[in-house]
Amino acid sequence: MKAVILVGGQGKRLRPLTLGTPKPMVPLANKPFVSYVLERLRNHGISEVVFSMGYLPDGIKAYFGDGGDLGLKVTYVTEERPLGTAGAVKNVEEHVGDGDFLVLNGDILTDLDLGSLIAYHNEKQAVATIALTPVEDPTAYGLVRTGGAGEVLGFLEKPSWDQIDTNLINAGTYVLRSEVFDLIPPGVEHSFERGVFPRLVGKGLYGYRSDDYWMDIGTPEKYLQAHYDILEKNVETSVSDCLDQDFVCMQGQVHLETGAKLVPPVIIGEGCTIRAGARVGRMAIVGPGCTIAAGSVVEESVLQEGCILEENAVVRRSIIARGASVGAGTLVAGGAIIGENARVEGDNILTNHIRVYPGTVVREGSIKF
């Protein structure tokens, strides 16, 4: 069985993290997010993967190449214009061929048991099987109604509370027969959710309910939460083994000065320097090659590769993108994002979900927000 991974979106909700980096390549616990999708496919016996790409495709190609390092065969297809979820799959039809195949959204972190999903699909002799996951607030999603045998009965888009009779949503992973290609017009925008699946109701469309971990990382809040869940081992990933009994993961050689404090759970990337008097954690991820100066604090935050915190800088529940720096005595908190290679000089206060775009220089003492 082959798998198609949909990675064509621009990741607008994650900006500025995705202005220069495609969303699938945004680091999660210091690895490109989509690498977890590839690892999960490989671990379930899938050996051939097709990336259906759109926005900033070159970075994905350059990183994964032919897939050999992961034990996979990887093919890349780039759409000339946005084609929607189904249109993007139609665009790679020649690389999929006959037989059943998997489709996965490239922005979902999950430990869904793909083997069980495929077995269920085969047992039902389904034309298409949608993985379903329960959610706490069904009003924020489109819902999928199913019958007693798992057959999909219909769909309900973002209902009010008095309309709700299920809490199951489309989890963004499908098993499809190749005959589904016949339902998708070529070269035009078309979606599974609105264009294909409603036409299959009563014609072999099934839903597979899973209570496995599931998270759409498409917003800064969900991106942070995904890191917290990895740190607390709420989701099984390739990083889990590194977080041993003390929940401190060193991903290589780290220069930790005497007097520096790590508060687990934490992940520290290779080549980091953490000076005496600095405190990292709880719930912190520090990317490779970062420098954290004396007196600095990092809590519930993500620092991507090559970040610099000067003395007494504080970062709480925020994201510092690759190559950015935070000056002495500056506070970054409350969901703030500092973009790639930005420079926030000393004595600033950046909170309340403020965004600093890539390459921006925030002069000393100029923001108290």
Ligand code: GTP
Second form
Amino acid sequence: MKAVILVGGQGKRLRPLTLGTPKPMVPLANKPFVSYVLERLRNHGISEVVFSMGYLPDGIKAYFGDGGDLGLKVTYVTEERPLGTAGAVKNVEEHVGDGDFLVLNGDILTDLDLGSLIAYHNEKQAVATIALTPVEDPTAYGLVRTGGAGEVLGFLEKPSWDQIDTNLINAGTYVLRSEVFDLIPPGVEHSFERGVFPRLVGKGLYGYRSDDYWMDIGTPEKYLQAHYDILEKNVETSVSDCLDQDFVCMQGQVHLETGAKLVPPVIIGEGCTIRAGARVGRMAIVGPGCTIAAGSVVEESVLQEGCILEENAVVRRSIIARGASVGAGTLVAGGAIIGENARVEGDNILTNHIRVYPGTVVREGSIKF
Ligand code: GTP
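We have the form predicted alone; now please give the form predicted together with this ligand.
The next block holds the full complex; its first chain is the one shown before.
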């Protein structure tokens, strides 16, 4: 079976992390996010993958090449303009051919058992099967109602509490028969969620409920949460193997000075320097080649590659993107994001979900937010 991975979206909610890097290439525990999707496919015996791309496609292609390093055969198709989820799949029809195939959103971290999903689809002789996952706050999502045999009865967009009779949402993974291509108009924007699936209700559309781990990493809060879940091994990933019994993972040579403190769970990338008197963790992921100076603290946060924290800088529950630096005595906290190669000088306070755009320089002592 072949798989189509949708990676063409702009990832606006994750800005500024996605301004220079497409969402699938944003690092999750120091690996491009979409490599977890590819690993999961390979672990389930899927060997042929088509990337449906649009926004910033070059980095994806350059990184994964023909897929050989991952034991996959990868093909790339780039849209001239966004075609929506279904339009994007129609656009790769010639690369999928006949037979049933998988479609996956490229921004979902999950343990979903693809083998069971496919077996269920076959058993139901479904035209299309949507993986479904339960959520705690159903008002924030589009819900999917199913009947006793798993048939989809209808969709409910962002309902009020009195309308709610299910907590199942579309998990962004589908098994489709190739005849679904005939339901999608070519060359125009078209969505599975609002276009194709509502038209298939009562005509072979099934829902497969999964209680496996599921996280859409499309917002900064969920991006952080996905890291915490990897650190706590709430989701099975290739990174889990690196976390030892004490929940510490060093991804290569790290220069840890005597007197530097690691508080698990923590992942430190190759080539980092952590000076005496710095504290990293708990819940910290530090990208390769970062330098963390004396007196600095990193807690419940993500530092991407090549970040610099100067003396007594504190980063809490925040994201520091590739190549950014935080000056001496500056506090970055409360869901802040410092964009790629931005430089926040000393004695600033950046909290309250503040987003600093790539390349910006924040002068010493200029922000107390
Ligand atoms: P936001 O801008 O933050 O909503 O993110 P997004 O652009 O990724 O949109 P969304 O999360 O709804 O998309 C779900 C999945 O479909 C993601 O993996 C997207 O990359 C992908 N996707 C969305 N729209 C398109 C499209 O027009 N073409 C392609 N090829 N993929 C798309």
